[in-house]
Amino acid sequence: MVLRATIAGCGAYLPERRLSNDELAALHGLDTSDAWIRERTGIGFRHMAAPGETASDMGAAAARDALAHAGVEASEVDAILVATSTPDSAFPATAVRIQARIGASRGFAFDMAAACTGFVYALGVADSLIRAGQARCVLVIGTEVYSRILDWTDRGTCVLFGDGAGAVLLRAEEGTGAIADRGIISCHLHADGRFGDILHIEGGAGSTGGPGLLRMAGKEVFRHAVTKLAAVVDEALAANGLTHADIRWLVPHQANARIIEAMGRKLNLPAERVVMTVERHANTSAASIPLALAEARRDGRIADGDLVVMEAIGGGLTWGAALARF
């Protein structure tokens, strides 16, 4: 028997502000329109955190959102691992500010930084993590508040984020190991710093010239996206001896519906089996993919025994794709 992490529930949180395309033109002073957004993105609304509202703030209810749904108390969680770009500060951790406010008293939580791939990541961690015996009840979170890091004069990329947080409960369960099992199949993690500035932000906390705000060469990061991320989901399948017609859903990255549409292309895929939630969100970097699997999962698209595949692409450049059997 081996060990395997389930993924026993699923969570969402989005903030109340709800912003549609003209509204965030006319608020902004911006030359764009509805008609123009929705046709080079596909996004026609994102929520906006309110003034004071935190990653960790965010992140904790989407914690308890998956906690409820897994029917799993705080006091059971061994691991929180928080993947996030905009974290409330450099230390203490996003994640152990989220551990105090669910109150989870014992384990340990960390951050992760690899961008919009960065719930991948965890995922990746977390799933070693039970395999390794060392800790049987994680919580991997995705909570962004990209609205403090835009550029508001940058038409090209500050209508294409939101805010918002989504998470997932892992927990270890014994299996024969075959594909047929529930839980994380494999994860599969990439990066090339070589490309780190088509998609980052300016400075930093240790930085010389400080904190900045988000910068981005669009035309550069779809033509690595389209490429790596099919190649990483190929990667993915071949590794586990799967075919593109064994995916029950994909459930991608939701950064812009053109690289999502060509995505379900390569995998041969009908629109109807790909998981897009970024016509109401945006892109919510780290959290776009929990925030997707748990309106899927709780609306019932996804169901048992459904084979999933998770792919991002972000800064970094990092890259991956993970399997998953519900």
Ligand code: UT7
The other form holds:
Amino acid sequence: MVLRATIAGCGAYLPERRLSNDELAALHGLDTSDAWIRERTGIGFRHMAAPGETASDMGAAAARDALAHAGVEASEVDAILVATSTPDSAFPATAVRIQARIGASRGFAFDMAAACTGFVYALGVADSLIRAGQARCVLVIGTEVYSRILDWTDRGTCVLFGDGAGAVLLRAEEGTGAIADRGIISCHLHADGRFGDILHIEGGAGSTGGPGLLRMAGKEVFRHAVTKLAAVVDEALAANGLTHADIRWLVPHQANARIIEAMGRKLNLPAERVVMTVERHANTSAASIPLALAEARRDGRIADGDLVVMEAIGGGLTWGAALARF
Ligand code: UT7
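Rather than the form predicted alone that you just supplied, could I have the structure of the form predicted together with the named molecule?
The complete assembly is shown below, putting the previous chain first.
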């Protein structure tokens, strides 16, 4: 018998305010158009946090939703991992703030920063904690307020991102170690700091100070995305003796519909088996995969027994993939 981290619940939170491309352009006086944004990115709308609404506010809402979906009480949670690049403050960690907010007090809680790959990284760490017997009931949350770190005069980046939070509740269950077991099968994480400059926060809350605004060389990131994501998904499949034909659902990081469609083609997956939220959510960084998971699990698309591949790339560069059976 082995310990497996099963995905017992999925939760989501999106701020109330929803902005179309045209509304965003008018609000910030941007020289752009709905047609350009849709054609190059697939984005139509994004949600925006209310003034004063923080990563912990949104993460707590998504966490409560995941707990309710799993039918688990906050008092049962023994670890909380939060993936975010927009924490409320350097400390207390956003995870600890969420712990207090949802009424959990056992165990431990900490934040992880791997930009848009944050959720896949956090899932990998949570899976290891569960396999090692260090925790049995773990909340993994992605929560982001990118509207606070965007340069609203830079049309090349500010149209791409949105705010939101998603969460999963992982529970330890005994498995046989077979590929048919429910739960996280494996996570494959990578980083290459030599490419730190192509997607980064200039200054910010770290030791370098400054205004803390997002900068991206979009075309370069795009090139890395298509090759690195395909490679890491193939690495995950090969590690488990699986092929493209075994994938039931692709739940990718939602940065750009063109990248997602390219991945679907590489994996020979029809569009109906790829979960896409980018049109309505834009890029919510570490929140985008758990938001997409929550949508597809709760509307019945992802069924019990389905094999799901998650993949993401983000600032660092960081990238990774996770395989899970629901
Ligand atoms: O989540 C982390 C990972 N991030 C990503 O995966 C993002 C990857 N990159 C991308 O998704 C794309 O590169 C972008 C959507 C960011 C940009 O699309 P692109 O097709 O690579 O466009 P580009 O940057 O090459 O720009 C093409 C043109 C430029 O004009 P010129 O130089 O050809 O005259 C830009 O100035 O489009 C212009 N442009 C815009 N025009 C209207 C850039 N942004 C806009 C805009 N509206 N918002």
